[in-house]
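Only one chain is shown below, in structure tokens, and it's the form predicted alone.
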Amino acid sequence: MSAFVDARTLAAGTVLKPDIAIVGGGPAGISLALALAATKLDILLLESGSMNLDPAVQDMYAGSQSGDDYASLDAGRLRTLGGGTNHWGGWCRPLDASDFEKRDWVPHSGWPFPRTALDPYYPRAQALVEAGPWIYDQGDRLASAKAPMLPLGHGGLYTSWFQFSKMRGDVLPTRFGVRYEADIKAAATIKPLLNANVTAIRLTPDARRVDRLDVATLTGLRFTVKPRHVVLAAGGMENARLLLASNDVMKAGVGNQNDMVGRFFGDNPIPRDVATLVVFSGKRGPYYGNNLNMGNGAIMRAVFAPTAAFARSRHIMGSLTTMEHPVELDETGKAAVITAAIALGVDASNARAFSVGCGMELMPDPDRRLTLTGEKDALGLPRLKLHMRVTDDDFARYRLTLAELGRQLLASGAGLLRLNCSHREEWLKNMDWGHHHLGTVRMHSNPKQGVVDGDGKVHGLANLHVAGSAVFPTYGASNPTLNLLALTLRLADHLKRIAA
């Protein structure tokens, strides 16, 4: 059995050899080395935090912005053993299979492989997130038995689903850290190492592969890893960053020959209130707005999603469509419901009106981007900087889906759909984000146009992958966490390939 293991209690200028180093303790890095603890590998996973948050540590984390407002660096992912899953809300879907391929109205798009390639690995990644039973193609027949499903008229948007990660006692939801902390330390193995920093990530003199990676603690202690593969996990900032700071063989950075580290940053935006949807009948399915127990394991929501055919037709981007509060009608509104109740033929006198929020997939832009600034860290780091930029034309393509979705409720007869936002500040102003750092060490098969292979390998590098979802060539509109495990459980068959 293995104990977790402070760094600050090691040796001064301790060299550690393992197999495999994993930087970083999320739900990239735990899955991965897990993944790999049947096998005679040893695995160090290097993990900057520890148990708890420890605020000098979150410093680490600290960076600046330009361009569109997005939220402080350090505020959407967390320094410490589990990652981001010590705030995440749960929320699992997998890609549709759209999201893989090359969509011509989005330049940049198509992944190096099918969702297929992928679907092998979905099992076993639900399983970790605790998310039920694989049931996403089921929501509809297991809703309408508990009650009416609202009705869309034929077109382009269809009623889709998300499952929640749910820990033991129906808490939401799984703390890859906790809930993993005895799995790791039973895996002879693995050996966790806390409170780890690396500050660097040192080539051969050819540049050929990683000769060593430097490791630090706050307390002033320094040491090297020597592993023969390095996989990063530190997420979608941290990865780029480490690549981008360790320059003193390539002068640009580790796999950044051709100016691709940083790049391509995304996340998906959550504007609120951007529409309101008026039920006609009132009656609202307890699974739009809420988060449903199906009885089975399985805790789901309904949400609206448009089909691969409208957006290719509309030339859309991905987004998932949610029901949220109710609201009241304005005098506006509410001579709406009573013209379209009499054009429509219905019973409006129960009407009732729900907020519209929504995930949204924005176009794949090479300038919205990190790169390294002059101030440093507590350790010696360049810290970052992101520019953001959210276009007209990001939230112009949305409004056309929800334009669709609206046309749809009429030609039910289920309701009426009024969109609030027309103006880019009307958008702005009640934006949400979801914490998705996706796209900065970009996959793909031409090393000009990615940072890794299809494989995760950082192009030009025998033995330097990356994990999660920084790799991600285009976002999609679902949530991550479920996507980038499968991906990293295919990354941990490939490793077993070529290390054993």
Ligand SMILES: Cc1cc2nc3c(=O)[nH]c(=O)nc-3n(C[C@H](O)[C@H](O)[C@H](O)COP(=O)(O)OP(=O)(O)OC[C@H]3O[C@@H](n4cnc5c(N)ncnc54)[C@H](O)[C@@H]3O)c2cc1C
Given for the second form:
Amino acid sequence: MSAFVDARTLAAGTVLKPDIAIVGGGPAGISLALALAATKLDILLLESGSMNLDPAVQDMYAGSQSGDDYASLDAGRLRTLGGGTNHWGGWCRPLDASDFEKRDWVPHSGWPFPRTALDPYYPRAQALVEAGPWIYDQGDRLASAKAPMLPLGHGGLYTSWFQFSKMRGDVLPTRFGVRYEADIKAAATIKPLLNANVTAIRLTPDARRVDRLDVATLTGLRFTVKPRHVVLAAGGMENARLLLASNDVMKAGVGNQNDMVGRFFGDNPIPRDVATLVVFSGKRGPYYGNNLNMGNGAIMRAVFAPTAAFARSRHIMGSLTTMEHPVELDETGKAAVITAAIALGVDASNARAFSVGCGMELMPDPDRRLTLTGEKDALGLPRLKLHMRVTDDDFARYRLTLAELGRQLLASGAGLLRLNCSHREEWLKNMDWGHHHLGTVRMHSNPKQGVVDGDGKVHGLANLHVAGSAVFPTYGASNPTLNLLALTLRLADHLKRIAA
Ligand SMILES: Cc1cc2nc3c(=O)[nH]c(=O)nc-3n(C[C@H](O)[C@H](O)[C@H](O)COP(=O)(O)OP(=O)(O)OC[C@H]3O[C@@H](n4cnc5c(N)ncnc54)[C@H](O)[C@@H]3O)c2cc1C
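If the one shown is the form predicted alone, what is the structure of the form predicted in complex with this ligand?
Below, the chain from earlier opens the complete complex, with every other chain and molecule after it.
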């Protein structure tokens, strides 16, 4: 039994020597610690925050930006135990097999392994987010027993399914800090340290290993951790920041010998109201606009996803299109519905219209990146700057997807789709963000093209690994947490092999 220790109560100059130090107590760090709990390894979980949000701690996340508008760097992250799951939406969906493949129209694509390498870990990841049984591929069967689905016919898009982290009635999606507090405390081998900010990764002079971590509290206490292994699990932006800022031995930053750390930043943009989708028969598909309780513990939501064959033929990226809320059609829209219904010979007297939103994948871009600035936080760590860029081609690719969805709806006589945005400014005006921070410590077996290898180990360093979505080299349109958890559980197995 290990109670949470407040790092501010340690003696100055303390040196801790765990087998594995995990930097960050978000879903990745907590799941990794719990997955290693049954071993004999001593685990030190270093978390910057505590159980509650402290504005002074949160301020260390603030940074600056250039390029296209994006959420401020301290808005999409929470520096408390449980990290981003203290405000996440609970949307879960595994990545598609094609997301892992090298695609000739997607520069820099290709994971070091196929999706089958994560398959054994998904059920445990699903249990960690408390999303009910693993039935992503059974949504059609379960839903059509309740109400007719929208027939899309043969084409480039199909109905796919999200599942939700525990979110029933007024129960919020699983908040990892709160949900797993007792499990962490019950594990004799996990020592959880709160209010402990890692400020530097110190390497041995030959730059082959991590020698120690510098840790500080906002009360001015400084101490040292000398672990056998280190895992960075500080989130999709902060992992890159810690590597870049630790530049005393490797002058460009740890793992940055090939100038890759911080590059390829990604998120899933969520353009809203980009199209209006009309369903001719009002009885069809309530689960497209609402979450559906399947009665077996699973809450599901239907979305429109491109097939791998369509993506290949039209050179598009991932997207998951949702029907969002009912809207009133204007006169032009009503006329279009009547004309289309007559031409197709269908009854559209109960037609209902919905706004359409989408989680998109952006083309990998090395210049969409995080760098350090001269400004420092309260503990002296340089703050981050994000250069954001969404190109017209990113939007154009998604328009092709929407056009195909419209074609399929008309072809099957189920409905129609009207595109509302054509200019870049219209897309950007309606843009929301997933706050999914991806790609900045990308995985590639070639050190010139990635920061970590297929095991999540930083190239060139024997005892430094990275967990979380920063390592995703491409990321599809599925929300990341379920996927980064599966990858973290795989990392736990790797650590058991090398650290035991
Ligand atoms: C509004 C919102 C909605 C979201 N909705 C969804 C969703 O529906 N589905 C989904 O899959 N994902 C969603 N996400 C994303 C999800 O929150 C992240 O994918 C997830 O939290 C990442 O987990 P992580 O453990 O890698 O990082 P984080 O959750 O960011 O955790 C990092 C932890 O490290 C700690 N830390 C940081 N720096 C240091 C340091 N120097 N020393 C010690 N500790 C440090 C932090 O305090 C934090 O606890 C959402 C995010 C937001 C903001």
